[in-house]
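Below sits a lone chain in structure tokens, taken as the form predicted on its own.
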Amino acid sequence: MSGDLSPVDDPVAGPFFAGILEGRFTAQRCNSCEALRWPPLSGCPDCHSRSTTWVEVAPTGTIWSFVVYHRAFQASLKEEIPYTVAMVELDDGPYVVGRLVPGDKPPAVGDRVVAELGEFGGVPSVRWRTA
């Protein structure tokens, strides 16, 4: 990512990506109503408080939806076609999107997954692996 702005520098989502680099899976929690959310926001859509904290959440969930890409969303992904991106409902509530690591069988809505945190292609990211 030479010269590019790192997602860690993002004023709202940066703590999430910094946590990934530290091996922690986090979500933003409202300090007023304690709602967990991803993506993070500058204010709580439920109670309108602007006070938030980043808390660790379980890196497990269930595939809510997925799509198999047959065209690269980015040129850097061209060699990985086809690849799957899943929206996962975390056991703690929020939904998080990430690449699904190919498994022994095709993915299905309802499959249990575990997050793998790391720097993929130079970017801190979440990948999902079926449990």
The other form holds:
Amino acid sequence: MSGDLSPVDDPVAGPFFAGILEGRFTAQRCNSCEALRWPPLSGCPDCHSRSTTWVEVAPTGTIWSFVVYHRAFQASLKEEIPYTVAMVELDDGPYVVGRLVPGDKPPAVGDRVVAELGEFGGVPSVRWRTA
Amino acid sequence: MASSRNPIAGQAAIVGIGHTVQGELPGRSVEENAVDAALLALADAGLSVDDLDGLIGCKSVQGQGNDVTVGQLLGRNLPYVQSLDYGTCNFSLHLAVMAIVSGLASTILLTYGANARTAKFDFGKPMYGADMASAAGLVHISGRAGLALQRHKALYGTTDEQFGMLAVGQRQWAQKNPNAIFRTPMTMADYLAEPYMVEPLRRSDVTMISDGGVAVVVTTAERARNLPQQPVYVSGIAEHAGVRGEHNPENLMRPWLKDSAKAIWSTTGLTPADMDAVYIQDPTAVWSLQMLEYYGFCGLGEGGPFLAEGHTLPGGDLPLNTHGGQLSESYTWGWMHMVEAVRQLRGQAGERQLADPKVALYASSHGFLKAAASVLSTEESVAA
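Can I have the other form now, the form predicted in complex with its partner chain, not the form predicted on its own?
Entire complex below, previous chain first.
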């Protein structure tokens, strides 16, 4: 995947992608109120501080929900269907969405997952594997 | 009657409705479709373009069809013109009511035009720019709506058969509507036999894409009394934004819808039981499931069994989207819902006409960001 679906040029989210390439799964933490946030934002929506540190978060969580795509809505996804996307509630709090790698049995809401870091389809990101 | 609790009650009314054929209108721009509908709405109201002092243009998904581009074709320099974003029909109605109550304008045309079907708009492209979700393949409305439904199923045990009552029911209503695009009968067995598109959603759970224009004329209650159509009064309006977006916990469930619901009932003093019909803007059937629950027509999590009981079907006690909605009638992002509510309240809905409806709820949302609700009525003053 690339082109229209690639977010790596986003200046706000850039440090996340750089972190992935260094093997670190990171999220923003507000330097003022210490709230962890995902997706990245240029300022804290709680206290409005713009001072942020990218901190490592535990790469573990539970499946909040998931969907299985049987239709490719972009040409670049055609070879990948059927594919599964999961919304994961991290143990550290934020919700992070990503591709779910199929395990031995069908996924279920509440399944424990672990993040695998890497470049997937040309985009540095996480994908989820059932623990 | 105006009160401090509900200062807009009965002060403005919908007096004209108009729409083009809904379907494929090749070679016609968003603005042309909007203006074709506008002329029909004015004729329906017994008014001409020179009677207008306001125009509100609701943008198409492509960002076209705003106040200045539609206004250019209408060709009048009006005191009050405004634009609202895509998917904001209910908000456009609210803006018109507010302009009337404040005295900025007295007779306002609201327009929407779509040509996304023949213009082949790419609904798989991320609407708010590329992000990690789109890179993971979470594209198209059915992805996020599907996540919300899967969560609902896991929490409450909602089944495909219960949820499918929405698509099947909308088709039953559409069969009675000559304007509807999808009128082929669809049984529950047909629905369940349909493959998943984005599991747990099937094709029939998601809006069609069609071209068309829709327009509505709103004026003062005073002027409405002297126009040819039965006025449909705006008895209450409410909104609530969820603009923290993905920084809301569980934003895919759109929890802020319940704040709009609470506001419409407390403002009007009415309850769900007072509604003779309900109109829910439904780009996916998941929106109807969520809003039936949040607006209190059934309990939170009880939408599945409630739908299975048939309340929302023809003959049921809570007629839902009696035109077939976006699943079976046409695309136009809630605009035809408003037209249908007016038709029903006027008694002009033909084969699908309800028995003497007096009051209806129109509930809508702007994606994962905003909620709005209106109560529409044949009465200037709706008693609770």
